[in-house]
Each structure stands twice: as structure tokens, then as C-alpha cells.
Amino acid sequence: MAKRVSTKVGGKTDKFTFGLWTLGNIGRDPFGGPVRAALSPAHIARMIGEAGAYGVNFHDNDLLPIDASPKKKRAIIAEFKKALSDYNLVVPMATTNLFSEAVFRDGAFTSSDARVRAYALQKTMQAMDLGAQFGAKIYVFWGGREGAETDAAKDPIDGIRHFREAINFLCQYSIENNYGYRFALEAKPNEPRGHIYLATTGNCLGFIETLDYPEMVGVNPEVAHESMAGLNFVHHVAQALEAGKLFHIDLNDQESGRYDQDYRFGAANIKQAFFLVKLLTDHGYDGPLHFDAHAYRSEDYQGVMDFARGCIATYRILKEKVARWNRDGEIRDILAASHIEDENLAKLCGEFSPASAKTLKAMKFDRHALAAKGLQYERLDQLTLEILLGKR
């Protein structure tokens, strides 16, 4: 395999990343076994480099099998480090698998068994050590088993409290070891649990403010997770951005109301993908762009490479479409006509005072005149589609 191609676009480097579990996905699903052979972490890293990515992310047991001997672990790490070096790849993010093993069948940090909670902390500390060894600075927590099928099983108040205790503990562990991690919580409404705690990005943002170290903790929203609940993913990312809490993002695609599909970025809802890229571009997000997606089960590993290159290509195409949309004269005119600003009103409404309240209450507004003019949003949406379809 050749060295990775440049990912520089417009003078900047796009930080495209894939997880070992993405290109290394063997195509198993609940109704069928694997369709692709398992690959070594180093082999997957070389594929990621060949696809033109910036970095590789991993769960602890994506890299090191849970029961591997110390000798085997050292050999895997050495081979993996060589692959990273060969393709100039970095490891921006690491995480812990707290969902595959049977011991976590009723949760990890939120298990009703104190021994399981302690083991989850132990496993996570060891995984943080591993991530730090590769220079990772973002640590993601997806609570795939943190939830319930029946609320008869546990009190959700206890579940939230136990989750808080775990994150507080691990923040202190990072501080104690000078790891410099920023933690990112990943929301999902359901699957594999019937109901998962911290189901949306908004839930996570509210939870963060109750932590001992809220400045260390942000979010890692995923397209599929909010979309499978029928929510507008772009709006959830916007809330995280506005709060300064978008530490990481998982890009894939999803049809609303379905199981977690993890499609190639842009494969299902190209307009949502466009507005997501626009949001990230317009507001200067410069963190990793992580494709947490899987190739179709129909594919061999050549198809997996097509999938990986397709994720990157779609993002780049949409980024160019964003630039075209932003400079389109008719679009700019429509926006200028509908976005009315007033300096005096901005001062009056921007900060409360008894005088401003009194002045505002005394003002006369002609609601009929304000409602009389159409906003041209139909035309604006059509122009967006024409840009996406290459007709403008």
C-alpha cells in the first residue's frame, strides 16, 4: 500500500478519522454471521491510511484482545505503531468497550452490582493508560449498556448518580496522571438496551453541568443516534457548538425510525449531511471528523475501501457545496431580506433593566405589517437542492 494522500483542502487539513471497528467490521448482524475475515489492527490501520485519513481511533479491545497475554499485547502494539508511522496516522480519540462482555449485560457504570461498577472503572483506567500511550487527547464514553428494559429492575436516579460518580472518578484519574484528556459523552436513545440513560445530546449537556469537572467534559454526537429517534441532528450539534461542548463528532447516516444503521456518510439524507457540514464549516469546528460507520454487509474488503473513500469524498464535496451556497448572490439576497437586525432593539432586548423593560412595553408593533411579507423559504430550499444536484 502507498503512503496516504494529502487531506489538505483550502489550505487546511481535514481531520478525517475512522475507528478500528469501522473498516474492520466483519459484517455480522443479529440474523447472520460474519461475511468478511477478521483483520489485525495494523492491517486495518494501513487500510485507513490508504483511504487518505488523518487518524485512527480504537476501543481498548479493538486493539488488544481482552484475554491476550502481555507478550501478545506488546507484539500487537509494536506492529500497530509501525502501521501508524508508515502512514503518518495519529490517534486522536480512544474509548473503552463496556458493552460486549456478558459482565456488562445490565450496565457498566450504572450496574446494580457494585463489583461490576468497580470492574468497569478498572477496565476504563487501563484503557485510558493505553490511549495515552498513543497520544489520544479525547476520550469518548458511549453508555451502550447503561439503561434498562424495565424500570422495575433499577431506580434511574441511582443509575444517573452512579454514572456521575464514575465520570468524576475518571476525571480525577486523568488529572492525577497528567493525561490531559477531554471526555466526550455519546448519547443514544436505545439499542442495544431497550432504553439508554442520557438518550440525547441535550440530556448529556444537562448532565455535564452536575459534574465535579464540567470543563473537562463535552459531547460526541452521532448522526445515527439522534436521527433514529426522529430528531434533527443538526440542531443538537448546534446546541453543543454554541455551548462550547462539541469535543468530537461521529459522522454516518441513518433512516429515521430504523435500527442503528451506521450507513456511509450522506448515504441516506444528503440535505441533512449538507447542513451539518455547513454548520461545522461556518462555525469553525476544527476537531476530528470521525466516520463511525460500516460498509454494507454485501461488500468484500474492496467494497470496504470504497465505503471509506466515499465517506471522505462526500464530506469534501459537501464542503465545496457549502462554499458555493455561501457565495450565491440570490441566496444572500433572500437571507438579507428575511434577517432584519436593529441596533437599538438589540441593545433594548439584549440585557434586562427596569428602563429597557418599560421602554419595550411602551413600544407599538404592527403585527399585521410584520406578518405580511413572504420569507421566500420555498425558493431558498429549492436553490439549496439545485446546488446539491449540480444545477447551480
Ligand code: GLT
Contents of the next structure:
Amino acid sequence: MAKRVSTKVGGKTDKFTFGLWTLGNIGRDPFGGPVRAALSPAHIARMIGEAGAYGVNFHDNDLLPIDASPKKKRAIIAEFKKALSDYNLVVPMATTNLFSEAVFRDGAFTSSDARVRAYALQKTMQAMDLGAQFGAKIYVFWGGREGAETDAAKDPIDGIRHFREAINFLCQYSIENNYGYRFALEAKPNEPRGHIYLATTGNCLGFIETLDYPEMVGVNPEVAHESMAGLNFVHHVAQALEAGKLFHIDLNDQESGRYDQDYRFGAANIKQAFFLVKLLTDHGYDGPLHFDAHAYRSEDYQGVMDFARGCIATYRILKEKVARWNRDGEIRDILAASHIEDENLAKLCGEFSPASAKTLKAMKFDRHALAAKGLQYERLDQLTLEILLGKR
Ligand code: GLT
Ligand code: MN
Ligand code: MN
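Can you swap the form predicted on its own for the form predicted in complex with the named molecule?
Below is the entire complex, every chain and molecule, led by the chain shown above.
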């Protein structure tokens, strides 16, 4: 049996995962065909195991081709299970392909055609059965086709309503079958649709509270997607974490103002990657760390392995840098100087009472004195860079 490399920090092992569609990506883009031969799911799983990961995720049709015969399906499943056990890999997350087939060209759960919506539900229930067979406990919903090019086509309120109906139905399906799934909604602003509904993690967090089983549903933010929307990814993850809704995370990288690049983790914005790892580490996130990324189209499968190992290596290096940053004396001093607490004020502002409001209103604040001292964030940011550049 191959040995799995693991990072133990505070007794916990980082749960690095890849989707079958990530290492198995054949390098197609809108302007050109494949540059790598398609591999079997078992073969991809072995590569993921060789890279030192903890687990593998899949869409129903990454594992089982949509028209495979029952006999063929059984053979694929048996071979895949063998690869998982050879490499001691688990399947923490499963999902449904609701985007490749032409039937979903105008949406799956949000199609204007009730028959397409019903088919999408059927396909998802079957995919949930498949995921459960492998022990998956997280179920991702990426609504890549749920959107529009023109709002003449449908009322966006119908889109939201139909999406809600589908998630409510499927929560109930999971409960009825004792699958124990937690659903994770993945936002993206556009691509492949001109405009996708629930465009950001913030939209998803708002939507979740309108569901029948809000406690079962969280988010799966992806670096590339929030960055495409021009937003600060770390802040979005922070809001999800703080709300207890970070059920899963898609790590990759993205330059601003571009198509969904799905670059190797840390490839484009190392500083953001550092603050992300810091956030996840400081707050004890212990869910899967899923690299939802693709190797450059220039690569053969050796390059794909370089890509996979690179994702894991960068995460680990950044985690070491986080520990270094957190114990750096000068950094701590700068932070201590700007983080000023006051017991009386904490009492006064912590909880409203008519008396505390009255006291507060009567207090005198010298706003000029409060603003007199610089905060040293230039130095702080430079120290961060020096740690990242290996000079500190
Ligand atoms: C697709 C998409 C990803 C999603 C996957 C889950 S599929 O590759 O680009 O961001 O996470 O459906
Ligand atoms: Mn993703
Ligand atoms: Mn992406």
C-alpha cells in the first residue's frame, strides 16, 4: 500500500482533496480540443493518491459515463474502489453534473421547462445515492447553468424560487435516506452562463436562510469565482466561517478580470493565498481542502503531477509561514499597538441598555488624539512580504 503523506498540526491532518475532473482534465478550452488523453477514474484516483492527497471527489458522470450499461457501471465502481483502498483515499464530497448535457443549456433546477427541472432532480437523487455508496457526507451544488444571457428569457425571481424548491426537495431526500449529507452551495458570477444566479458566496448565505432546512446547507466558496466577481475572497470565506457555514472550500487561483482560470493554488496571488491559509488555520477549519484547479494546457501527465504536488506543497509552505508570522515579535508588537481594548468600554458597548446608551452619549472623545498616531501597517505588510519571500 502506498503511504499517504500527511501534515499533522495540533494533532489534525490536513484533508487535501482533488476532484476526478481536476487531475483528469484533458486540457480542452473554447478554442481547442484535448491535449491529454482521457484516463479512467481508477487511474486518476491513483495519481491523486501518488500526489499525497487524503481524498477524491467526483460528479456522477466523472465516475460513470451518462450512458454506461449497468454492467459497465459495476466494473468501473469495482476498479475505482480498489484504487481508493490501495491509496487509502476517501470520498468526502460528491456532486452532480448538471451542466454538460444539452438538456441543461438553459438551466437545470432553474430551467423554465418543468420536465428539465424534474430530470435534474432525478439525476441528482441518483448521484446522491452514488456518493453515499462511497461515504460522501458533503454534497456540492454548483449551478453553472443556472442563469441567463438575457433576462427576457425568464423572471429571475422564478429562478430563485425554483432553485429553492429543488434544494428543499433534496434536503428531504437526504433525510429520508439517512445519508447525513451537508449541502454546500458554490457561487460563481458568470461562465458558462452570461450571468449566473446566486453569483457570490454572500448571495448564497442570504438564500440559505430562506430554505426549509437551513442548518443542512452551507457554502463551498472557490477562490477563482469570488475573484472573478472582483471581491476579496478571504473576506467571503471569513463571513462563511463566522456563520458556521464553511462546509467545503475550492482552492485554486485567479488573476482579476479574466475567464475562470482555475490555476494551481497560489499561482497568481500568493499574498491572498497566505491570508486565506492564515484564516483557515487561525480559526481551526478542519473540513476538506479541495484543490479545484487544472494544470496548464501545456502539460503532459507528468506536468499534471507537478501541478498536484505544487498545490499541496504551497498550502503546506504557507501554513509554516502562518506559524512564523503568528510568532514574529515585531508583528505582534505592531498588532498590540493598534488593538486597544478597554474593560469599561466593552461593558458599555457590549450590550445595549438605556443607561449605557445615556452614559455613552455623554462621554467625551478626543478624535484628534485618537487619530494622532500612525498604525504602522506599511511596516506590517512589508514584514508579511519578507516572511513570504523567505527573508524573515
Ligand atoms: C466545474 C466548476 C467547478 C465546480 C465543480 C463542481 S464543476 O469544474 O468549474 O468550480 O466546483 O460541480
Ligand atoms: Mn469549484
Ligand atoms: Mn473555477
